[in-house]
Amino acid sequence: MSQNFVPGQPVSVVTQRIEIQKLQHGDHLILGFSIGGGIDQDPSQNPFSEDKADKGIYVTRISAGGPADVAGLRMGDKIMQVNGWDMTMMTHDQARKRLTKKKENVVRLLVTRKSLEDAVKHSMCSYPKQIQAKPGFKD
């Protein structure tokens, strides 16, 4: 997220798996969240990305008490995968269609969020460094 992302190149991020059980509402299956972004959108308009060239798919709204909220999805989460499908190079419409497939009652997301990356960075910085014994030193 805060790194330089080059389309088509491997990316290393801290991810979290979230499983959302869709809610039946009449003829519709509801996820309880909205998305923004995509390779066809203007990335400078994305309020959640530090890198204003990032064309990823982000969660822009969560319905309180809805399926996504209950599953732990958060506003600002970047969706990396949906049911195993890569979401990093999709248009907004392709992403929307992938999320709302009628035959899928469960959506398994792989997301990354700034707080996850910050927590890992913090834990790596505060982890005590191992001290190597000087040559000739015996226990």
The other form holds:
Amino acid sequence: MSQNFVPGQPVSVVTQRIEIQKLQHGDHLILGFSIGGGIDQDPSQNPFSEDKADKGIYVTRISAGGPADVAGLRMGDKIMQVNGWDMTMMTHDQARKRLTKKKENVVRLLVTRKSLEDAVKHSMCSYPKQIQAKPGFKD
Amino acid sequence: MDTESTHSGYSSRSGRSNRHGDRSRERHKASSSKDSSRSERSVIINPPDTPSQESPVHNGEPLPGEPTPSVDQGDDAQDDNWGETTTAVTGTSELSISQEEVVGLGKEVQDRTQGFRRYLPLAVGSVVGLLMLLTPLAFVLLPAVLWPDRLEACGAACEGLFLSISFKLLILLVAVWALFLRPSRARLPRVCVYRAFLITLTLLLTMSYWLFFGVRILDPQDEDYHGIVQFAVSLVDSQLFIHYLAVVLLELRHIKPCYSVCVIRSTDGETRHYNIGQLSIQKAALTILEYYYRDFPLHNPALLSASKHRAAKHLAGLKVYNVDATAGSTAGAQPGNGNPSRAMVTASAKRKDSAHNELYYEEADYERRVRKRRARLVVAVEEAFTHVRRMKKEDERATPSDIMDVREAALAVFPSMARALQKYLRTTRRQHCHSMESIQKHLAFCLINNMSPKAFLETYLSPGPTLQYGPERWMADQWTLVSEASVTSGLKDGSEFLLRCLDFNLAVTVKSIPYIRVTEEFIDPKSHKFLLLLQSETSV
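Same protein, different condition: the form predicted on its own was shown, now please give the form predicted in complex with the partner chain.
Then the entire complex follows, led off by the chain already shown.
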């Protein structure tokens, strides 16, 4: 997210892979977090995005001790991929459907957050000779 | 309750012994001359009023150079202590004045308001109107009287014209009465230019018609009666058109607002803005004065004394006498000159430091006192109003001694609030504006109209417009128009003039109303479309 988000253009960010096991809660599976955002939503109201034109899916709440929390998801993360499916150009409802597929027990998310970028920058500064940063995943 | 008590002037003003002699004498002369104008035989001495009075009354108007005081109520002694009972003390407050002096004063002042000048326009208007009315009639009647045998018979068309003349003359009569035949409401320093122009025009018209009539009709004794009647009708038409011109020049032109004037009172800075039309300066002054009497709160000189004291103190603080002579070299003199001035500045600065402090605490204290008195007054009035109630059907059987008419009811209710009201008026320095009579009258009015205690009190809580008080406060004949431009010239953007009354001025500045340009923008009603912006949060 260090670059300005331009819809349709390729974006390069530092991402983290997170694997969440779904938990059986009553008669459906839950992941333990809430999402916000989407291309049909108003991006200016998103408190977590840096660029207020960013219509991506963000994690708005994490229930403590839930599967997402345990897996390392943090509030404010932007979800780039879910199980290989791109999440940057999704409506809110489509995103919800992708995450709550009954047949899948595990979701593998690709998330990005500001602190990842900062960590990379920090390491780049400390070792100026290293031009390439720690490997990031591009799509 | 004994609300009418007389007291000697000396006993009520113990602290001001120096100026007693002059001022009380003047005041006595003033008050007595007012009564003497009514009855030239008796001279009634009214005792002077409470210490906060500062100016005498002369035949209902203040003497020049002194601010307005309280009013005498004819034969009743004006008594500000009607809220408290005081014992009557006669004595040194009576002075004798010679009859001629008193009578002379009365006559001189009366001339100013009731002169013949007030009815001069009325007289001129009636003369001209009569002339205009009689001329067409003369044109029609003279041939019939002077050479009836040679005159052609008047056919139907001609007689139709008689009908037309009579109705037009009737309309003209009513119109002239409506516009011109009124006693003027003011006396302006100069003659109105438009009126003079219109009268001249009318006379010119009438003269030229008479001339024509005399030369072409009377001399050759024309037989064409139809033509003569048509001539008379044309005269009436012309007169109606002149009247139309008069309406446009004298009335309509003044109505459309063209200038915005700002009126500032010199003593306390009260400012008002008005929109007026194209008037001459004197007419504008008249309009502004009529607004003044309606809008500006009463001028109260008693409220200005505090700032005058402060001004005096400032002046006193700056007086420094330079005893050292400025001899010697300039270099030596400069520091020498610098020191006294610096000392002067620091001395005045020190005094100024305490002056604004003083003002602040004084004003805070005054506010507090006024609010306290006001609270007591409101409670007293509300309580007083609970004692009286309008009589209903079932009360008819009550004892006759309890039933009273409004005047008695007012008199019965008044004493319980009189003291609180008087104290409040004293604190706000308005006790000279309201006499006991006027308060009782107002109370009776409020009782008749079923007003609440708050409605009754409104008159006393804030100073109302000048017209609300009696004619002695109006000073309607004391106005002087001070202007650099001629007073019959029209108002222009940037004109300024001054209206001077006895102890205050109204400064008037004129600005023209801006030329406003309004453009339009069309909005298609179908273009009002909206988007719904959501931000939902779903838990997964």
